[in-house]
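First comes one chain, alone, set out as structure tokens in the form predicted alone.
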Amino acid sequence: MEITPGFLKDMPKIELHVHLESMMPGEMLERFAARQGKQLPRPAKELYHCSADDLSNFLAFLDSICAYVGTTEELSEVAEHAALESQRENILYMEAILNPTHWPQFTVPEIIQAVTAGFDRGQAAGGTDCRFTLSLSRTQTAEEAMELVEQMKAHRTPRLAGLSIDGNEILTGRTGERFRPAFLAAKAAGFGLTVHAGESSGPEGVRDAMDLLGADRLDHGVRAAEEPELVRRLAENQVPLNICLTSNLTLLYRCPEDHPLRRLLDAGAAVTLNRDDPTFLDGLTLTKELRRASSFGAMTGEELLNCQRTAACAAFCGEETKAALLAALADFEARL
């Protein structure tokens, strides 16, 4: 199965780890800022020409750019744009991560309604079928976490797929016990659970995500490779790792040869490939990410297709949608 430009372009794609906050073009934010009588800190074309190699600074910059989105209509436009742009890459299904702490100008119900409306419009116009997870920050309290879950339950829409958590574990330390009640409540309500772990945390963060938070899948998870026994556990249980190679090589692995993508694949881990924060990564496309993974990890065409199948099975959607995604992948393979 030869990996040609056409193969990568035409392959049906599924993405499970991309932050909506990092899918806003500079030109869009410039327009939003002008409505508020504000200016961007740099010209729109240079907005993302900044360092993304420190997680704390990166998260602070996310807060600053989200502030330029002043109305729920603009937030809906952000979501609609993401759905339409994703379709250009033949991404059939995408789950975006959205952290309400980056958007203090909106209530959680307003966020849910606005993002749902934008994704609805995007799909109706021929864009990608998009869902989203709401993410906690590790700096929040247990009470704030439970309140988020209660609001998710009260204002649920078909686009709201699950609960996530992110943030810099180097600064916060282990937080699994604090957020365990909220994750158990979300699970009981039928939401999917995904956890950023094994990026700013080591293997202990991966274990906490599974043992304390009951994660259905892990965002990143790559540092599990530091413990062979943990890798065996992940492989045996086929816990999906939503790996973001380009992001990892920017934020985490200063020596590219240290990245464990190939080792995790050889160990039988369930891997998906994702963009994480595309605007900060020079407008990274999922097609480019797959091409980089194929080269960096010596991945075959079959392995790249397997990543899409893994993503389809790990998606927080109904069985009918999963079956349709798997059928599209089978049809693509049959036509090769």
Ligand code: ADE
Contents of the next structure:
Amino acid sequence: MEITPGFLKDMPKIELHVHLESMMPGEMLERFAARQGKQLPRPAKELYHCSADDLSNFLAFLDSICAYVGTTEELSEVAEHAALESQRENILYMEAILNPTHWPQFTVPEIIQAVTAGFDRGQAAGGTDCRFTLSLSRTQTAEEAMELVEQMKAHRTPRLAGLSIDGNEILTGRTGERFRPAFLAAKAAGFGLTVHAGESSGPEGVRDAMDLLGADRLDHGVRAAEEPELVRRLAENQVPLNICLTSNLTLLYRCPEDHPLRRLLDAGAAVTLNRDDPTFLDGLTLTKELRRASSFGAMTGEELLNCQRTAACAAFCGEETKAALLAALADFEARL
Ligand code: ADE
Ligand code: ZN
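Now show me the form predicted in complex with the ligand, since the one above was the form predicted alone.
Now the complete complex, all chains and molecules, led by this one.
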């Protein structure tokens, strides 16, 4: 299977780890800011030309840019744009992560409604079928976590797929026990569970995500590679690792050779490939991420296609949608 530019572009893609906060073009934010009588700190084209090499600074910057989105209609526009943009590179299905702590101007029900409406509009206009998870910050309390789950249950829509956690684990230490009740409640309500772990935390964060939070998938998970026994467990149980190679090479690994992508694949881990924070990563596309994985991780065409199958199987959607995604992948392969 030769990895031509056409092969990567045309491959039907499925993405499970990308933050909606990192999908807002500078020009769109400039327009929203002007409506509020505000100005961006830099010209729109340069908005994301800032250092993203430290996770805490980066998360604080996310707070500052989300403030330019002033109305629920603008939030819908952000979601609609993400669906249309993703379709351009043949992403058939995408799950975005949205963390309500970045959006204090909106209530959780407002967020759920606005993002659902934006994704509905985007798909109706030919865009990607998008769903989203609502994400807790590591710094939140157990009560806040449970309150989020209660609101998710009360205001559920077909696009709201699950609960996640992101943020910087270095700031908080281990939080598995704190968030366990909320994760159990979300699971009981039928939501999918995904957890950022093994990025700003080491192997212990990965173990807590599985043992205490019952995560169905891990966002990143790459630092599990520091413990061979843990890698064996992940591979044996085929726990999906939503890996973001470009993001990790920017925020996590000083030395690219340290990235364990190849080792995880060779150990039989279930890997998906994702953008994480595209606007901050120089407008990263999923196609570029796959190209980087093929050169950097020496991934074959079969392996790249297999990542899409893994993502289809791990998606928080119904069996019918999964079957349609797998059929599209089989069709692509048959036409090669
Ligand atoms: N939120 C957005 N991007 C993130 C990342 N890479 N790690 C943790 N939280 C995030
Ligand atoms: Zn992430």
